[in-house]
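Let's start with one chain on its own, the form predicted on its own, as structure tokens.
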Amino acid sequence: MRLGIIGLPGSGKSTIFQAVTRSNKGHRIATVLVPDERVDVLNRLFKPDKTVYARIEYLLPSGTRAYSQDGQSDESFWSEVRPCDALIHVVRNFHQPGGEAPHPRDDFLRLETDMIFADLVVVEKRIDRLDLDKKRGKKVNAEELLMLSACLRMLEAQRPLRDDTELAVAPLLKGYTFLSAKPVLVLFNNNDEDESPPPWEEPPELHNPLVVRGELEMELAGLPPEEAAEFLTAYHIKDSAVERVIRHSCSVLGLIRFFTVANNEVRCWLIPKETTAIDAAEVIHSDMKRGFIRAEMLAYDDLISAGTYQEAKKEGKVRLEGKAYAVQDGDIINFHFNV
């Protein structure tokens, strides 16, 4: 999964991808460690020869300017983000060197009102080629057509098109990559003394908002976590900004994780809600979905209570589950195949 990190300039989003990313500058693609204290624990009580964590990507774009200087969007700059999963939304909520106060709502807005003109000029050409085709005596696919009609109607509203569920992750759309139909996460950059995000009238509906400060945060990403463990309790912070951005990166993209124990590795794997068991193993190799047969389940709360497998088997709690079942959160599944 990638998220990329947008905002205007000045917003402080290199300064975020810095703090959450811990790499060092110049860097525009970072892998980082989802962390989980689940893993700890089954290491712990399995002692595996390897611990592999889930992993999340975060892109900084390379460009600076959403919009040309004729006002215009500007795709080379939205080409790179274009692939993402979701969309971190990093918005100023602090002064800026000679006392320039802060606008996060028109900042926010003036951002989003961009996604949403690059995703209508995507649109509108689509529906004047299909138009075209028609006209030429071309088969167009009528339910694409419907649905881009359905999204020229909302662009033009100046709504996002995640405001339609239903529209922003339809398959048949899904090759558009529309940048507002990306979920999205919107982060208010504080100053270091300030804890709270701004008042904000008829806030957008969106995912809840996350507060980070986030020069303190890069400064203390780069100390020795003894002496960061000092700073964040000196300035309130009970979780880092990689904790709880890569908690909220999860949480806006629908992500649950599920635990697997065999060949003498513990290891947590990302996948999105309601995945079926099936599909949970796809994740793992394609030939564990081709020869499925059934999947091994027991809940992580249960191996605990239990103390151990083999005691968790004798309880009854490990059972065996078909394709269709929906895994949950903090499953440890043993997959059976043959292929």
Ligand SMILES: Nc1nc2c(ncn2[C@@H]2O[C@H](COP(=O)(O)OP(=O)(O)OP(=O)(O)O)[C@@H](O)[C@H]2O)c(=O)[nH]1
The other form holds:
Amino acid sequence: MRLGIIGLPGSGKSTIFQAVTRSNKGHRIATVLVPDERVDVLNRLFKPDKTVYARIEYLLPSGTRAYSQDGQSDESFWSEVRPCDALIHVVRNFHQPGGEAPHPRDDFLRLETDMIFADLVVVEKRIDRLDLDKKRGKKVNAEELLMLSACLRMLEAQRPLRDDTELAVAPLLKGYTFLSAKPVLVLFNNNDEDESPPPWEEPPELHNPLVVRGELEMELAGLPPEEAAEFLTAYHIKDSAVERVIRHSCSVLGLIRFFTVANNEVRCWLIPKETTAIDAAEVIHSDMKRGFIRAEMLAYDDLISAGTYQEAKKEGKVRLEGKAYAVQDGDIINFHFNV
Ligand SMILES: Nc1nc2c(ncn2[C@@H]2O[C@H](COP(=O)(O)OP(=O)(O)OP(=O)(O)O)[C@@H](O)[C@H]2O)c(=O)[nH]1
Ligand SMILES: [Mg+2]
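Previous: the form predicted on its own; requested now: the form predicted together with the ligand:
Below is the entire complex, every chain and molecule, led by the chain shown above.
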């Protein structure tokens, strides 16, 4: 899973990237481990040789979203983030070094409009192409054309494709890598002293935004943990930006986690909600899918209340599930397979 960090020039993308990934200046892609205290508890219980946390990747585009004289969209910036699974939209909510007051709503809408426009260009071109093919007697995919027309109507009405939950994930449209169809996490980048989101008169376009004091968090991310702890208390930071951004990233991507305890290894896996047992097996290895027999399941909370795996088993909490079982967040799974 990869998230691209977008935002207007000077909104704080580089700052946020460094705060979240703790990577050095100049890095563009960084992998972070998804902290999960359940993994730590499983570690204490099973004492494996190896522990593997789930990972998420963050991408900082190399270009800056520059505006040309005529306000045209700059495709080179967008082409870097097109392959991402989701976006983090950084919105400046701090006074600029020069002193200019923030205007978060305008900034947010500017980039949002930009993405809508970039998608509109793609849709119009494609529809024209398909219409031409039809006229020439070529076979066109009628369903694709229908879906593209639906996209066109939304985009013309200035609405991002993600607002239509079906269109946004339609397999037929996947290849277009529409920007406005990607799940987005809006992140307000605040001054050190400011903990509140900006006032927003009509907030419907925002889903669950996150407020981060970027510069402060970047500095904290660079400190040794003991020193950072002091500042966290002083600035009333309960969870660091690292933790909150990761948690929100998983949530905008609709991801849940399951665990495996096998071969002396405790491991955490990220999967989309509603993933079936057999597809979860494939995430581990294609052989596990091919030779899938059944899955032995224990909910994390049941393990904790029973104390040990054996005790949970005695209490009948360990179940056998088939291919179609929808994996739940916190399931500890032991796949039985035969290849
Ligand atoms: N006061 C304050 N300043 C910040 C904060 N975050 C970033 N800045 C400053 O704002 C300026 C731009 O930050 P960057 O992180 O470089 O922004 P960017 O979006 O990467 O900018 P470009 O790469 O040029 O598009 C820098 O001078 C930062 O020090 C913040 O949370 N508070
Ligand atoms: Mg930058």
